[in-house]
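Presented as structure tokens, the chain that follows is alone, the form predicted alone.
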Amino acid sequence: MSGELATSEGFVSPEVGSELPGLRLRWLRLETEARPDAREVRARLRQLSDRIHGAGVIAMRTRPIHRAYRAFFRQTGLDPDLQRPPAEQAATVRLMRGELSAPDALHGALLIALVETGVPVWALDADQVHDGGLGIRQTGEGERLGDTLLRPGRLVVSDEVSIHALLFGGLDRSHEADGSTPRVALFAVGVDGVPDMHLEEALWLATQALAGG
């Protein structure tokens, strides 16, 4: 990875950290309103598509980064063969559809970072994120993601005010960034066995893709 990126370490609540050591979140705000030419992002995705083949997708789960996410899914009660970790899901969709695709340049940049590193990156509307920053915690009684009531104990990405997403799940649609969002907050989630440098690289790649680099 080249260049320096000013990322922030998100909080992990003590009870979550003690139960799931190695779980962490890094995030950053992008103040720029610039967006790359969508054609450049599509061209990059086509290049990445050519690197994904059936045998490689099967072999993914044996590689350290992908194996770490699969192990975390099992640890938290998810079957990674049914609910695939993000990188495996992206590769499987590519095989089914014949190409990697995204609805806009922002999501294309996130997909580029995911495929290149195996680390998932999500984008929120930065204006919806409290100044205290993002982190991971469990839900309490009566909390909601948007209009959906969540059972207590769900792992979520939140700030001091709002729940923004289920961990490795859906985002609050009213907080999710899209191709027209002027300021975005990117966050990446790491688990035990995924080095910090891979989280930094994923955020850097997404940022560079958004800058047209």
Contents of the next structure:
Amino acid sequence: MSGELATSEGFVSPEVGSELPGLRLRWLRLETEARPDAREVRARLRQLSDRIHGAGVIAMRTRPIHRAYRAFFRQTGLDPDLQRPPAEQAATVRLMRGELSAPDALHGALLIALVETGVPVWALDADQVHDGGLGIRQTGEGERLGDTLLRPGRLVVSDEVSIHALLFGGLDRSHEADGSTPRVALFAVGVDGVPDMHLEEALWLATQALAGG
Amino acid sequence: MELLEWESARQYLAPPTVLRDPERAARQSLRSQIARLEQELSEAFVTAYPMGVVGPVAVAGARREVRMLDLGELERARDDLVERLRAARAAIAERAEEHAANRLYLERMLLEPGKHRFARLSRSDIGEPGCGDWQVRPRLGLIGMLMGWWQVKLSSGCPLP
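Could you present the same protein in the form predicted in complex with the partner chain, rather than the form predicted alone shown above?
Below is the whole assembly, all chains and molecules, this chain first.
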């Protein structure tokens, strides 16, 4: 698990790429047979939790990475004060609950990557992801996420065959990875103002945490 | 001379390349404005929060889906941010004026306590963090009241939880 991380650049459909330059997706497939020690992940989350304080959360939105996601939310129709970007949401939940917690080690690893870098990472069941790989595009007429009919023009994470998630939204439950999924596909979404290095780092941190590193 | 005139006229005749798709250029410009306004609003929020000014209020009923906005929607998003920023700055300025007026009043309390009997100001009233109240009180209780011996006392520390 050490050394260079072999991530792939996801596709961005031309109409999306030309309108929203800087929007991109990086992803990788990962075997998770060597299960991370849930206690180690919890301990790491406790350490991170101690670093989050009220004043820091208030000032968070002025830092470059968080600012970039907030700007992207505004530019694409979301209100970041209503639907917070993932890192702000995690920090706010930490303040309200008093701790960072995750349902399993996989989601704990994703949370570690998010809190450390500010870049959100999601996990899909790799067996549900087509070999062509993941990317970002707009929905067309009559497309669905699971059972839900989507309005045309929504931005989604998909492959050649199916839609896996709404961009910065929910994942298709039947494609979502959990603590027992043997092979996962991790993906991180970057926006204008977020350097590639941060996406790589977020994916690397998640894989390290999953490997128990 | 003719050549110069032609060169001068040509710059108006030939449209710049950025105007080939003016609507797209307008959308990009609006997105840049939105990013800048969002940054300014965030900075205003960080300034306003410790002053006790309520932060940006989310618009109820706003859509919760990520999509590419058209020109009109981007304009509305930009205008909404302009309005919120204006309101935030006005609230900050109003609170800053209140703090300045209270600081002046505190100086008067300290200079002439007898003219401000039992007046009370807290740290938050002058924009300072922490707990504590300045209060004009009589020295030696009832005797001080009768003799006109007034002083400003600062209570210290926050109450224990």
